[in-house]
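This document opens with one chain alone, in structure tokens, the form predicted alone.
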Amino acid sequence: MPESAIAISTSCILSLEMPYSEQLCIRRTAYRGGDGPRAAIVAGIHGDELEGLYVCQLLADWLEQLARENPAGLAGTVELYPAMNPLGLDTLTRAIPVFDTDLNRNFPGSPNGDLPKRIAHAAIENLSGAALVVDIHASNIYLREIPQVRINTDFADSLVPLARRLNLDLIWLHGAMTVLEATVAHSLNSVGTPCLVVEMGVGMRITPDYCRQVMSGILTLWKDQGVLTPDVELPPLDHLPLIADDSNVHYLNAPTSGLFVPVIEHWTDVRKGQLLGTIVSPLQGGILSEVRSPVDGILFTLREYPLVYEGSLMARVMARKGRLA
């Protein structure tokens, strides 16, 4: 292999025999250039979230073009893990089938546990030590989210500077929760491997514009960290994130059951008292309830699935705090 060539390989980080002569394989595609830093992309932890799979495809296509046109541009190693929950992806279910458990509540895992624990353990073993891991999620089938990165306040000092360069629209800082300690991001950040959690779009769908937006930010971070050489040309970042935390995010829950009909576009400036949508009943005319913004701000979460029950989340509005420096 020429000194400047990029080595591309595919392997299984975990392989298990299954019934009916089938085999479970957690696949990794690696692109190895020089001896520089290693970066990784994780997707498909939840089987009904497909946005990250398309981001992996876009990155793979970009890296293969780099291998043809400027192989010396990859100074380090990139690893893509597009399907951490292949059984869930095969069945379009969030959890791991049969076990009916959320893979992202099983980290750091165990080499001798049940299947979810073994997948989690293999992931941590292979991801630990990377210069940067980006864990990509979609929303569920009920809500649409603008591209955002979610950061535990325990790790904000080290992760927010990275998140600023990810070309996203929002950085959401959230307080520590016991349940989140079993996620891949918390497990990696706890051992010193920086991991950013990206969420965007809607479950069981892909949003190509969002995926390309995230891809641009990932490439920028790789260049910042020396995974790509300084001469690699990238498009300029065109999104500057706002910051949200527990003090400026307002949740709008349905006061009654019915069909939620929005009258406003997602990711829109709103005024206090502005009509966002109505709840109607298919059994009668008229309006059961109006949904109005509680503050001046930006509508960054909007219900995608129209059927609601009392208490269902319909939207989130972020009161403005200004853009990050």
Given for the second form:
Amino acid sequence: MPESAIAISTSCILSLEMPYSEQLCIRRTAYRGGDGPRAAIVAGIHGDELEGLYVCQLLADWLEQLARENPAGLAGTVELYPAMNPLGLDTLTRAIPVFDTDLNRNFPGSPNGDLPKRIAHAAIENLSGAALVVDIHASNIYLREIPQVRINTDFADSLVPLARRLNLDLIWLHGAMTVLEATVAHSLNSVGTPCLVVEMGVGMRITPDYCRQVMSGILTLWKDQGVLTPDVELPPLDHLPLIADDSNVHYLNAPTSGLFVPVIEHWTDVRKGQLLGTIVSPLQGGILSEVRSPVDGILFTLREYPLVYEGSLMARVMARKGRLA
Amino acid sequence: MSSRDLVLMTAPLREDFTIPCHEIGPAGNPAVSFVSGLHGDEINGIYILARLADFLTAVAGGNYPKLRLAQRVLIIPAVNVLGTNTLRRAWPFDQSDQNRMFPGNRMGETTQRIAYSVLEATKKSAYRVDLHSSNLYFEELPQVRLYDPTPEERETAPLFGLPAIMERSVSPVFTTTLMYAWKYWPGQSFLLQVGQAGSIQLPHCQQVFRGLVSFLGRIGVLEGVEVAEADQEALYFTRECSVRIYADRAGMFVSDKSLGGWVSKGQELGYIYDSFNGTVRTRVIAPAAGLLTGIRRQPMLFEGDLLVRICTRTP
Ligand SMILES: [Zn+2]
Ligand SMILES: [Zn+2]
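Could I see the form predicted together with its partner chain next, after the form predicted alone?
Every chain and every other molecule in the complex is listed next, the one we just looked at coming first.
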């Protein structure tokens, strides 16, 4: 018997009757080490986003190994919530099925409301008071995103220093948008529980490199926070984030409908006027429109789903503003 | 021609698509704008507005000698045209909610461009009305919804002659709706809730159609309408007057009640059955006396689902 051990347990944070015979359960796996701070990972809020599920798996593997080889390395507690919207994941639906509502527009929720409100409430009850929560999203099926953290400017002072240690490529500061008040991140940050929102990859897929990259950042933050002991060895940080905000992000919306065919790799430097892709017509052949970069910068969002309608977002280019030291 | 295209957009594999609207009556800015079908599966509003367009076109064409359209009326029966044609609530291209895209953006996403055009066409009207139909699960008694209303809106609301007026405050969730965008402009804004999505409930539609005609009469846009003053006594309900019954158990909810009737305290409203073994799990009982204004029609319940709304005369 080692002098200390990590207690691993999977449990339901919410259990609810479904219409026909079944029981819905929101599951959490907890790794309890010492009395140190508690950290949590949330994923699967949108049923079509899987990147965060894989990050949870990588972290679970890593923690299992820690439990075997260096159980004293876990000074605090880690909680993984890989599937906050299990019915959405079961049915490949972004929203919560039946209720047809975006779970991330239902926070802080309520203990007596309908299913979305109850899930939101149970999540907040369990996450509040953690030293750090990371909520992992995977863009959607339309757009591929470089690993990034999105921060509401209201909370920039406290969150940016944390975000810089997350091994991501980009920190995107967003103006206060009222509609996003109903997200888990806004609800947690409002009650003083720091929550970082990670966006990366593309819906319905996993991008293993991105997931490993984010895992390194999460482990680093856990060590910074004292969830892991200083002696624990971690994979290196090999990414430094650029910073973006409303002033240097340029959106490329489709001027006409058609099939978007990129001619460039994602996450590359582009010059003003450089061709990024073309919109072509499956009906008549030929090029309907050329998509060119409006500035010198770096391409950090690229359309993954090729069919575009007038106005559809095809790419985002960030003018270089400097790298965070 | 009394109709034009509000929005004209290309599509990759089909005809260009348009969002057509009716403009009926004398030239000028429309005095009243009616919008429906922001959600493509809300058929009641689309049916009511299409019929209203037919009626007002006939009035303008002189087919009703006693009636005269004194001011211009704008009617958009369905904003979400493709959703309406494919029976989808959301905008089909990207599954976004067209009523979460306001005030829109002329150069933004497709749905933001549509939102921008709808707002531009309607924002200068003195009266603006947006018709909705709950969702596929819940039936609403035809009602006027007021969101943080002005005194003028409170005064006008009874002119629709609908059985209920419900007042609500604007929550952050609503800041990107058409109703909220309208509020930045002078004039009055109303949301009508009519029945249930996915089908037509004819009695509700007939009631609202008559209500819209008498409303146009009462505000002087349609002259010559004989308005029976005691048509219907509208009842005013604040949020505090709303009594909601939630499912204490999962299962199947079955009720034989129809909306618009008065129920007494203790009255039986329906049952929740265990959907596997058929036993009664809960007898649903009215906790207070009042007007039955909303009821769940989709029977499969999760724990905590809303079953019934009763509006009481006093909070
Ligand atoms: Zn997401
Ligand atoms: Zn609606």
